[in-house]
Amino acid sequence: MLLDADARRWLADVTFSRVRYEEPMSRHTSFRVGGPAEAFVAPKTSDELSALVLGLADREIPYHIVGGGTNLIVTDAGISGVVICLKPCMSEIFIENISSSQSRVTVMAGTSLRLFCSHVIRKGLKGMNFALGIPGTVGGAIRMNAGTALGWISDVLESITVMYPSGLQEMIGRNALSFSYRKLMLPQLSCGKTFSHQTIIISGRFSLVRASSTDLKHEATEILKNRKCRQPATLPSAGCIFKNPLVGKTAGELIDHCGLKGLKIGGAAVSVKHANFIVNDGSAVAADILSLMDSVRNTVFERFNVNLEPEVIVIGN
């Protein structure tokens, strides 16, 4: 336990008593697993968020940022420190027309990617259909450089605004950002402290072009239909569990060729529909999922000498 009585009194003050203790993270992850967060806070304003992260950094209390929890596994032992959920205070979309053919769209990090995609389709703005069906929030999508064969977040991102542990906000242009496959390296400011705290993505600014809303809706229908055919949707999961190797077969193909579809540990199973998905039959705990991931990785390595890298983030004690 990292939060003493003084820290808890301060948390109550800075969050207007909206802090929850021993909050089950199974309520906040798409896998529906995870032990308790020592404290769970959902700030309602950016000022509240700024005061919160500054105070946590000053007190050297670790914090973890979550959005939709769709690319996340929280261990069964839970998380020490504070979990900050961005969805309540950061879910707005602002559109600025910069020419007859182009618009700049600023999207707060807690906005669901689904909502962002559907909103710009209705407005007749092209560029985000590649992300249709990808779960999670815009902040998570930027941090993980979410994408498909149709495109990537980094293709349409113009800039991001981040918040450092000092509470300072900064806008960073696309050319200064270091994107790679499923990853964005965010700058860090230690603020004189050696204790590690996260830089937080506050918003993303996207450059989109005008198009026919009718055409975009038709394209969206086809994309979502194809995703539904290929991917399991009825059981809790975190999407693709492993990154694709840079060359050769995809992670799903490698797992499938090893005959691992349907492999089960506890309540976790390799999907019979898509081999790069692990699903929770409703009884899984985080340890089941992590054990199954290890088993799959070991089997693929023994068979193909390929070391699969997890796409999901694992946090917790």
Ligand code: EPU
The other form holds:
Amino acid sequence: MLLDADARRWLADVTFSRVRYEEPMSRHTSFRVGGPAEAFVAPKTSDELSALVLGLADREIPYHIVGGGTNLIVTDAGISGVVICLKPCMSEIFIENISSSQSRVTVMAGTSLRLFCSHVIRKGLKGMNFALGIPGTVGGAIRMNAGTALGWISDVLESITVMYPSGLQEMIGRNALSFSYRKLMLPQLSCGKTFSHQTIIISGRFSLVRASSTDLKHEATEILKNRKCRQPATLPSAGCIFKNPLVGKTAGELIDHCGLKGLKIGGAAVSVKHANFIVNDGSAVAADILSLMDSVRNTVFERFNVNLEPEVIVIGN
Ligand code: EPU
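Swap state to the form predicted in complex with the ligand from the form predicted alone:
Okay, now the whole complex, with that chain kicking things off.
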């Protein structure tokens, strides 16, 4: 436990008593697994967020930022310190028309990616259909440079606004951002403490072009239909579990060729529909998923000499 009585009194103050203790993270992850967060807070505004992170950094209490929890495995032992959830409070979309053909759309990090995609389709703005069907929040999607065969977040992002542990905010243009496959390196600003705290994505600004809303809707229906055929949608998962190797076969192909579809440990199974998905039959704990990932990695390495790298992020004690 990292939060003593004094820290708990301060947390009650700074969160207007909206802090929750021992909050099961299984409620906040798409895998539906994970032990308790020592404290769990969902700030309502960026001012509340900045007071919170500044105080936590001052007190050297670690915090972890969570969006939709869709690319996350929280261990069964849970998380010490404070989990800050940006969803659903920090979720707004602002559209600014900069020319007859182009709009700039600013989206708060806690906005669901699904909601953002459907909103811009309705408004006749093109550029986000590649992301249809990707779960999670806009902040999480930017952090992970989420993408599909049709495009990546980095293709349409113009700038981001971040908050440093000092509470200071900064807008960073795309040319200063370092994106790679499923990753955005965020600048870290030292706050003079030994403890390292995360830089937080507050919002993203996207450059989208005008198009027919009807055409976009038709395209969206096709994309979602295609996704539904290829990927499991009904059981809890975290999307693709491993990154695709940079060359050669995809992770799904490698796992499939090892005959691992349907392999089970506890309540976790390699999906029979798409081998790069692990699904929770409803009874899995995080340890089942982590053991299954190890087993899949070992088998793929023995058979193909390829080291699969997890796409999901594992946090917790
Ligand atoms: N394949 C198999 N067996 C399987 C699954 C796939 O042989 O069990 C084959 C397919 O037939 C195809 C190839 O592998 O020839 C690629 O499959 P798919 O089109 O499903 O794409 P992917 O590379 O497995 C990537 C992203 C997905 C995204 C899809 C569609 C990664 C790790 N995954 O999957 O993203 O939805 O393309 O664009 O880059 C995610 O990130 O969570 C995610 C699901």
